[in-house]
Amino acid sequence: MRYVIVGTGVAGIAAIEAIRSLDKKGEVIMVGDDPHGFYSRPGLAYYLTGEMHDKGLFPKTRDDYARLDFKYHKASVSKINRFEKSLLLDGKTPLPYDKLLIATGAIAAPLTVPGANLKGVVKLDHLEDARHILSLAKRGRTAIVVGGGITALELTEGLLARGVTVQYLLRGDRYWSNVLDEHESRIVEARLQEEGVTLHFHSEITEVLGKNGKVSGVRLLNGQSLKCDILAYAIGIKPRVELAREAELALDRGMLVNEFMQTNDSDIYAAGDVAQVYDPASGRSVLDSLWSPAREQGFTAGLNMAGQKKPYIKSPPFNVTRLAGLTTTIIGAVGHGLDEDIVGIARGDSETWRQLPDASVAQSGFDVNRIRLLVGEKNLIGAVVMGDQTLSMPLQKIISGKMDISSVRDKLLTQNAKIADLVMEYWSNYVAA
């Protein structure tokens, strides 16, 4: 058996660990194009920032990589033969396969105004892209950041972490409001103003300005201009869907696969950025973009190309991340688009709840502390914990775990209910139990 993964991405590892707990002896081919392999995207924010050396975005030991015992062409494929079973590498070697998956991930989606492609505009794909930027990012330069996620808040602390000026463009009144409440936004955005960053709302680039061909400003809809030496831009993401499309595999926004990871041919699969994913609970195909889900699609395919059927199962959404250097979980769901049967409460600080055994705090002389419940019928539906993190394992596990908290739903729903104090009594006494 020749198994053949396409895309050196975490999803690409993951399937050929999977392989490899299954079938000690198939041949195992990684294919990729990134000049560094395999290495921690999350990782590249705190290589920006310089708290992270270029060496520690590299998790994988050369043993690690002998027990899993593949061969790795850097090559880049041309093309996908469905009917011979083979790929064509470069534009001129074919490579068979038993068993494809495609694990090709995403890219930043382009800046589509006139003035894009000056020297000076970056985004933060890859490894590449973030050198790029700390070669600009000198003391002294103005920077412009336009973005409404988590992506371009990492841009704005790595230039601020380096001595660049930082202007921030948002599209909308305020930060990430899909997923934020607005006390939320407003906690990330004044901590930005107290870095230094000048935010600016409402705002959105028809035109990057240039001189000597390099950046030199932007204009706003509004007819505004500012200066800037670098325009950092991180304004979503592009499934990297063409060689799909040339074989005529199934695609929405992203590879349509089921829940055993399979396109519509059965001996090709896709998982991670690249992979819509069939989701049995909701009924949906869901694009998800999270490292996390990303390696369990990856070890998903893997053990179905090896011949063990097992479908996958969506969790919930669980992300740990910084917001202006505030640790933040967001699990489940808490954007809009909620039923109306889900009610909202959050609170802040409370004295209790960093007493829970076996907590897991992520950050200490935190100067916010708050937690948002998202509260169903007989389920906690999602919740965003910001500052002191010890509630944030044991609310994914209640959250994934879809925990029955009738007995303390109307105490938490009560008005100046001290919710985190009620969750770490909840969850005490189920792990008593």
Contents of the next structure:
Amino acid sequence: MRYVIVGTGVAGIAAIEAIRSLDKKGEVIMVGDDPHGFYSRPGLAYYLTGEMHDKGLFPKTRDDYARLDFKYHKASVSKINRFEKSLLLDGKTPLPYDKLLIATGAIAAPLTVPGANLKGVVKLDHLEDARHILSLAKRGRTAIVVGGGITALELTEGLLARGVTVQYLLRGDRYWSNVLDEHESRIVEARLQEEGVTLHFHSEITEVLGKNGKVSGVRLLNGQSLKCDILAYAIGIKPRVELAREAELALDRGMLVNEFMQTNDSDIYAAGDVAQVYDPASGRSVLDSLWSPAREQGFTAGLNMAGQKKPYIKSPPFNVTRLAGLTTTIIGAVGHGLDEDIVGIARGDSETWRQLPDASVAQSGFDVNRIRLLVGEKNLIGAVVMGDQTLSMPLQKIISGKMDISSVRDKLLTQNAKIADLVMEYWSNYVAA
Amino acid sequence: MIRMTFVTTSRCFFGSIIRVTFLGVKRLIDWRRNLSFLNIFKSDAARRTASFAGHVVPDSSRCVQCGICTYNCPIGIDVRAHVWRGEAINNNECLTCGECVARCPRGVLRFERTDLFTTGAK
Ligand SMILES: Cc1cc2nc3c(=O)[nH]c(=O)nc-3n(C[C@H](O)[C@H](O)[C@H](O)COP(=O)(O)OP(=O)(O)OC[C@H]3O[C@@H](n4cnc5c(N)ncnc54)[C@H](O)[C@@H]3O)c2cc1C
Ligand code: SF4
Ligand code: SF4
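Please give the corresponding structure for the form predicted together with its partner chain, as opposed to the form predicted alone shown earlier.
What follows is the whole complex; the chain from before opens it.
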């Protein structure tokens, strides 16, 4: 049996671990086009701020890889030939497979305005991108950041940490409008301003201006132009589905898979950011761009490839992140609609966060410590915890465990309810029981 | 009901971080207070012993393998690898200094009491 894994991200690595937990003899081959192989992509944000050095981003040691006993080809897969069950590497070398996993991840949605290919226009997908940004981010330079979600702020924070002056352009009237509520957006914006970031709302770039092949500024829809040395964009991501499309595998926005992470070709599986996964709870197929789901999906795919029928059970997505220095946990369904600053989905994002069903909202806290709960009929269905994270773990368990909160529901929904205390009391009783 | 210890703890926890073992120890104590507040320790006796005993446990689903914990461990324990495997830091050499707990940007790590002491407490 030959298993081939395309992609050296967390989904691919987890798949190999799963395969090896069941099949010690089969041949496992991993193919990837990132020169650095497997590393922590979310860690790139901490590399930009200087909290982490790049060598520390690699979680696995040589011994770990040796134990997993697989071959690695640094190559780009140019084609899947389903009828011969073979891949084409770098446009020339065939590589036959018995079971194939596509874990090609996602890349930044491109900026499509004129001038977007000028030097100094940057994004943050890979380690090489982060290094490139650091080579440009010299003290005294100026940058414009466009886009939304977490990555736009990670770029902003990284540039600020390197002494770059940052202006942040938003298309709409507030930050991350379809996940955060207005109050939360304003908290983040105020903190950015405190850090010295100039915010421009209702601003859309129509052209990147350049001098000698380098970016020198941007022109906005309202005719205004702004100067900058760096233009960083994070306007959403695109699952890397080109191989699947050419091979005529089932696609929507990502590669469609069943609960066994299997595509419509029973020997081909998909997992991670590239996969659009069936969620039995909502009956929909959703995209996530989150590390833990990518790992779980990869692991599930690996088990199924090696012959153990095991369904993937999607838990409510959640992410702990820093928004303008404020630790924030987002769990379950918390917002709705579209965010003008992002096309499709952004990094560290989940579509589930925007599928807010009918739910009441309970809020508490003051500017830096804030909790917002989305209260369903009997359960909590989502939460945003900003600042103090004491309740983040309990809320994650209460939401993912669909725990019955009837006993405190009414209290939570009374005006000026002390939400944090109520949740803590509920949790304490549960733990003590 | 949310006490000052919380606020200060989480501030120094996630905010700008100071690298002194003295503070590490203070943080550790704050953390154990937090835990007792969470009512994980059920009796007063157990609560008292909790301030002597503890080891680092992960909530792996929050981890993004960034490596900050490993990088900051003063004695070079590969905390991140433990988290990947979902294991507590059971390394005898762990100083329980709290450095990894404090530095993790995602609240993956926390102190939990060691069973050894609770048996004695009851
Ligand atoms: C800056 C940044 C911040 C993030 N922040 C968070 C966060 O806060 N929280 C969170 O949960 N998640 C975050 N994420 C998302 C998280 O990193 C991803 O969800 C996760 O890495 C997905 O893993 P994957 O294995 O599916 O894909 P990837 O890690 O993207 O790996 C895919 C691999 O496939 C390779 N590949 C693609 N096409 C080909 C081809 N044709 N041939 C060969 N190789 C190919 C690529 O080189 C790549 O190495 C962040 C990501 C980034 C970039
Ligand atoms: S610092 Fe936290 S998120 Fe980073 S590897 Fe360690 S436990 Fe995981
Ligand atoms: S508590 Fe201190 S010694 Fe123990 S693993 Fe964490 S950083 Fe290392």
